[in-house]
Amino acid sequence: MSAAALSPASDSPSAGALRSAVVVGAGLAGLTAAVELAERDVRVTVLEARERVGGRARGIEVAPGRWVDAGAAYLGDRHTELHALLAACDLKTAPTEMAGAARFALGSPEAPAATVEGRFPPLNAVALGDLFEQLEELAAAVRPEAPWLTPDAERLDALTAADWAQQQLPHPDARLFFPLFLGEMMAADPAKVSVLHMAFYLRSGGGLRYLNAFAGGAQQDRVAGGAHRLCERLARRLLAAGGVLRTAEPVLSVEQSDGEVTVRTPEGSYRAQAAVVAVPPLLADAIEYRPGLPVRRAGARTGRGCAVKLHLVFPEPVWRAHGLSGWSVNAAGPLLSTVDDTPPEGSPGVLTGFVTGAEAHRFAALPPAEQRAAAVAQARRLFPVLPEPVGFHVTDWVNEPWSRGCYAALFGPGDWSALGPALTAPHGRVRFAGTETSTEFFGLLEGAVRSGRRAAAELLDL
């Protein structure tokens, strides 16, 4: 594959407006930035390590023409930039189906699951109320635009969420539920994230109640046909605007000299006036920068989002006929929670399972046959009406080399203090995007869109 060389005469900084840019990463953030630039007459080349676009938005076809989200999926009414982008790409949303009772298996693995109307766990209500109040107080105190300037930030950033729970949650029911809640919200092991990061994540996403809610909350809707369709539409817009998209080209280095940027891959070199690096922090840190970054994109304790997503496919969503929503929360793995992800057309029935936190690492290490056997056996204990699934899909984000975790990177103790002030800082002619660079809706699709638009606007201001 030939290198894309741009002539110094037409692309020199003195020529006026930005004329050329390279975008590293064809996830939602990178494609948003690329389209913003390309549709303003900037020549854009997008380089993507995978053989597909979408990044952590990935679709799985569970039946002919019926797709589900193997990665990022949900959105709510506060996700205004995402809604606007969906409308511009002529895509619709579909409500998340939550009618019916929930199932909770919070005792021993042998104990029967409880059927509960609504989603409040059958645990001590006072203890859980105290847990939620403490989390809301922590989130309310965070400065979302600059978490490292939060009052008492140094202490909160040094303390793990597990240590905080040990100190602040005397009731066993609260201690039982806390890691399940954190796994569902952040795909995090409490021992691996700082209290400051936990509190910031909740505040950035709109608060605990909004993040945790379906109707009226951050999980109210899905993109009809899958969130990956948005990235595919953006890729088409990029090409229609004259942009270039190259897949299966991981970036090795980003070099700056004489007012231009050279991005190197195993296939060649791409020169432009500026660049956007729109990949997760652990991947951005693996790129060689010349000159080097003054502050790295990730620290020694920055972790991968701990998520494995499973889809069990049935001819119909049989649980609905028995008054069940498909929602469950479970103290033992592998399925720590499940949700009904049946396509809007009503079939096939899709029960999605989330394996998160420390359990995700254990489950990901199992052979495929053992993964299926464990997941199907647990699903049948939760929903005894289930037949044998006609399809079974595993998406292992923990070990995915070009994501290094999902939902988002996990900031460990000390990360916000060390990395936060440089999170969105320019590096010469390089800008950074990705949901982890957004202090609004960090870790969500909305955060990815906002970060891409910010990075593009910064380059256009060059």
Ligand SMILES: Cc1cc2nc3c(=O)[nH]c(=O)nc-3n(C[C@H](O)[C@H](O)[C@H](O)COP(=O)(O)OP(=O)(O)OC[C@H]3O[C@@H](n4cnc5c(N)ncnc54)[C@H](O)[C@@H]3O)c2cc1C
Given for the second form:
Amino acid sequence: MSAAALSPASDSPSAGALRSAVVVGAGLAGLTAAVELAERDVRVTVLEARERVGGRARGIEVAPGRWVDAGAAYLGDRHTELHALLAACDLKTAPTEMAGAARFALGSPEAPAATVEGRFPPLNAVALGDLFEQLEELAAAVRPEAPWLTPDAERLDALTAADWAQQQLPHPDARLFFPLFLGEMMAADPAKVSVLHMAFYLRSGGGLRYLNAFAGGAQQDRVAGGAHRLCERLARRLLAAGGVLRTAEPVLSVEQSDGEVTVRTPEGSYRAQAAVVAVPPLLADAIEYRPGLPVRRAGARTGRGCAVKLHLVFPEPVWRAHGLSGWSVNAAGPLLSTVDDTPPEGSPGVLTGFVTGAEAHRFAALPPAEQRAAAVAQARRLFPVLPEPVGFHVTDWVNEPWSRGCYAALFGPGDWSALGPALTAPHGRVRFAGTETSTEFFGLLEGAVRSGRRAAAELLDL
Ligand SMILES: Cc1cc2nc3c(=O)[nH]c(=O)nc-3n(C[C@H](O)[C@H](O)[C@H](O)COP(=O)(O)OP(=O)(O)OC[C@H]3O[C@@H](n4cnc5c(N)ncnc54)[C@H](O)[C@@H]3O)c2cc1C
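Cool, the form predicted on its own is there; where's the form predicted together with the named molecule?
Full complex below, order starting with the chain above.
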């Protein structure tokens, strides 16, 4: 046990205002909560399992001083708390580059890709229109603040999105497009999420059109320099306010007795008047609580969002000169979609590929050389102008031990009914944060910020 790990709780819990807190997890939610508390004179210790802060926000330096997002990337105008936090941390946003035509490879793997102006897939428009209408109706009917109270919740929570598609989508084009859409929107395999969760996710994020849109939508902008910057700035603010940040210290247990909380890691024990656990549900559930939680943080069918993010780096974004946006959607993997992620400075050219849903598991299991060969070959079929990449990066979020999937946890059948009512319930002097505890913008950076602020406010009210 290190000396710094000995942090005696000198403050009596009956002393009135909160004076000490431990925060578990230095992702955006945990750091938001930690800074809110530390800047109000609470002595805060943040315990983070990884050697870095940021969690699902992580940057990759693709050229000296040029960063791209290996994790979270996009934000829109409705992400008001995120925008406020970025401004407070003196960070700017940059618009997502989307000028030019899209590519769609929705036929057999050998068939050439189609070049299309705009982003509507070259499939049966009526069938896709019906699909989107049905999804919008489902989302509109959800009670976003309490999905388990949605009319017909029991049935919707028992049904997987794959079952729903089987029943509701007679047209083959809608059946083809639906899993691609869900993969891109939620990194979800339709067989693994309940219809209630799918509908809730769409509603919570501002609706299908908003979530899916670049200009005017949830993917309008990126954080200049990378979303991880925000977490780094927050960590700096925490330290400046006298807080302590301890990385490479996974929390094993959270114990409460005599009005104080003791949080244990392999390095030592930390005592405080209260704690915030700000980690994804599957990881929050792996922590031991004493006394035990009345309702677990995850169920047997709570799944990992499945996405592997790839970055192919070229000297220039050559596709732009050929009138292409770099955006593509593909029926066959590994790259089920691609997007232009070139830094705002204009170089190097970065094409980001998303491997999502069931395909993510298959791809993640391949040896690195095979991953590269498959991704580069497909990218060059989609964009025949591409030279050999000068850089290639794979970020496998499915198997990241301290994320266990992304973009967010997937609530499977029964999860909302069983877990939902307890998602934000206090457990003695412990509060829960993390994007999956936010019914507004669940799964997104905005949800993480809102959850962190809520948890901090709750502790300050203790
Ligand atoms: C590939 C990808 C793309 C995404 N795209 C977008 C996007 O475009 N826009 C958007 O808004 N969102 C996006 N997201 C989602 C976004 O990243 C998350 O919603 C957000 O970062 C979650 O923050 P959080 O603090 O709730 O959780 P996390 O970032 O997961 O933070 C939790 C932290 O807790 C730590 N931890 C876990 N267990 C323990 C333990 N036992 N002890 C101590 N520490 C622990 C973890 O290491 C981590 O640092 C994306 C995510 C990914 C991965």
